[in-house]
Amino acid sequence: MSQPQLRPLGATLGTEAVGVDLSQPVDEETLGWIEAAFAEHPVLVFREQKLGPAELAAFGRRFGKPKIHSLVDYRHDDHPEVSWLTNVDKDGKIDWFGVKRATDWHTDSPYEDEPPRLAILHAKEVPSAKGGTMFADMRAAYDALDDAMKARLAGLTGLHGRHDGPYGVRLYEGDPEQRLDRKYTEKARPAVVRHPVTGRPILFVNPLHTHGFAGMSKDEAWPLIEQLAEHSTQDRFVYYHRWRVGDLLMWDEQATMHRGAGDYEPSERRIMLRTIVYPN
């Protein structure tokens, strides 16, 4: 295989790996290569793809420890590794939560013992318009805070919990019952943690999971909260995924948020398959 090569699809964010077939076992130059890239560009997109559940799995597996998600009813009944990120229920129909799901800026589960390194989502099928992921850059966004700011979230750390602050009680505001295998304790979390690869500093706030600061009000956190998420999301910073059938994208969990847009026909029908990776 040639050595593949890399475009840009956004200002900041979303890059596009050319020339890398992932349904064939990834050797160890090209996994370096991929590693490589990630780094510097921590949206990557693998266009015309077609992976199964099970391979899907495996090339998650390259980077770290792909984790059964918590809630059982969109793990893959064969590969609970991997979970469908999808608005359609088991018999068919349309799910309305599904539509709804994620639109809020989040990073995931940084409530977790260890908070994950990746995420991969595959499109199997998409809406006919619309219907994107969108991406915020928090090494960019951080570097763009004035000196007064980043000298104030020095000092500060992060309380994340599932839903525990406005957005995440308003995201899962009338939502049916989801079964979790597990229950969650708030995890406290550097404001400002460090790319462990290339040392950039990136802002680890978001507006979904992050409800406080140690030491701080609530009333006195929350607007801060508002604040940093502002500014995190502008439009300078923000990458607008758009997706096709078969394209592979893999996101950094610390270097950016995401959210659905939420921006679709919510009776067509938008089906993915998913797993979060977590280091080894």
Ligand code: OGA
Given for the second form:
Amino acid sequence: MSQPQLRPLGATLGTEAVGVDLSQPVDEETLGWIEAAFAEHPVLVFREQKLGPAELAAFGRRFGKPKIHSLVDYRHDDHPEVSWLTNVDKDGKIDWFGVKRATDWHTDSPYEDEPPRLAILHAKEVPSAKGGTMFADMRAAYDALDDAMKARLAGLTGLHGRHDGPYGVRLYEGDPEQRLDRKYTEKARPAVVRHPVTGRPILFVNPLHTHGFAGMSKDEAWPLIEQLAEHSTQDRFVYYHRWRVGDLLMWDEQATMHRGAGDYEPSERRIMLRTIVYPN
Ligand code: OGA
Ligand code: MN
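Same protein, different state: after the form predicted alone, show the form predicted in complex with the named molecule.
The next block holds the full complex; its first chain is the one shown before.
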């Protein structure tokens, strides 16, 4: 096989990997190529793919452990480590939880025992317009902070959990319809982490799941979290991914934040498969 190629999609993030067929088991050479590309390009897109849940989980397994998500009702029946991201319910009607889910800036599940490494979405049906996913480059966002803020963050530990007002929105638990199969406790994570391959510093604070800093009052912490979120989500750090059917997109759960743009017509179907992968 000839070497795959990289093609930039956005000014900051978003890189297409051209010339890889993920429906076949990926050989070691190609896996090495993907790993090297992903270390530098934390939102990597493979177009025109066609994977079922088993293949998606198998691809995820090459990078770590795909884990069963706590949200019970969206698991794939045959492959529970794969979930549906869908706005269509079992009767074919609009699933409003699916529509509004994940439209605030976040990283996935930083409150699990260990934070996930990456996640993969594979588009099966997409709206005729909009309905994209936005990604923020948390490496570039960190680099652009001033020295005083960098010094302040160096000593800070973020507290990550599922939280419910007054400082945050309720997610999942706030929706009585949603069944979770586990309870979460607060997890402490450094506010700045380093990329395991490149060593680049990354701002690891997000406005959905980070609800405080160790040793800091909420009244002081929340404005800081908001300020950091506003800084990180400036246009210059954000890539808007326009989905095509067949896109398989993997993102680094540390180096980026993301959100559903939430800007499409809900009556149009938007259906994807997802797996979240944890370090081995
Ligand atoms: C996710 C997520 C956003 C979207 O899959 O973790 O946040 O656009 N998705 O569906
Ligand atoms: Mn998410």
